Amino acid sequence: MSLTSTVTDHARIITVNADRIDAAMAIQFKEDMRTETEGGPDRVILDLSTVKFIDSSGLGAIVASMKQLEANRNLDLAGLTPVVDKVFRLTRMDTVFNLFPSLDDALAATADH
């Protein structure tokens, strides 16, 4: 699992460079997210456009990553593929996270604030 991170004026963008987030990589994902999100803008956008599969452990790792952020910081999700989007909606996590169809849509929402 590898994450890459860039910072814009208003957000830190973290891109998942893997096609799955599952039990085999959930612990490493949480550790990598903690490292990538230390400091920086209040808004973190997780780009999931390459992720084709997520299981309950992967979902838990993303929730844990959100919870480890300081209280004033947000974790938004962008680029969910249909299968990953369905998991978030079935588990009602779409009520917890802001979901954006693409990274461009998420960045446009930043500009609107």
The other form holds:
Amino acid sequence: MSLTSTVTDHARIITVNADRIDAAMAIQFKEDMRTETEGGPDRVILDLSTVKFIDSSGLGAIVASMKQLEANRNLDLAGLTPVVDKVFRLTRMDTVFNLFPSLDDALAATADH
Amino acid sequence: MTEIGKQGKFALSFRATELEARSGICAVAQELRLQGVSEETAGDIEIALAEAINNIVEHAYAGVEPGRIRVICSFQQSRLDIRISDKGVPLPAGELPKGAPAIITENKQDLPEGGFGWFLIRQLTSDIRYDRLNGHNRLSMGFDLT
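Starting from the form predicted on its own, produce the coordinates for the form predicted together with the partner chain.
Everything in the complex follows now, all chains and molecules, and the chain you saw is the first one.
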């Protein structure tokens, strides 16, 4: 399993047990995201702080993970490290997701809603 | 940054599988950092290198026994040249794809899940060149290290 998840009152938090989301793990990642996001709160936060590298296959897998959620559910991203942040910005996918500097910031944002 | 300017060269080769490609990409990125390339530039190079190598694994050797991929990195003053060669099928029409940016749609279900690779390569390199020579593909990517 490439992912671990916990549930709070307002969100499911998913952490990545790998330092790369690349072509060799993209399919597994997408399948594990489907399993981990089954049921539970509408808001899903993917904590990417352990991920030091992502390629376009990994980016595609995160987009696919968001698309496979039900329409009323959201995938937010937290803790983007420099290379991950760069890939999101260059492809303009930073405009598609809510991005938070850290998991704590993402959780704090819950309280505002 | 001056110590990067040494006239160094290193090379490696590996089989065109996803896992061997990952090891090869990591090995190049690690060597670049050891040679004093900054964290940010090494990250940029690793992204472009991964996209180029993943293309070879997924397309050049698609449907055939994975062949070898050879990577040669040469430092020239404040520049790094990376040449990647393989014996797979040529690029479509024998030329580099334009690498247009992916279209970000309003409707989430229409968002692209791929097609970012050549765009990223073109954004992150200072120059890029493709040749087909004697049954080999050769991609050269230049990076400014300053």
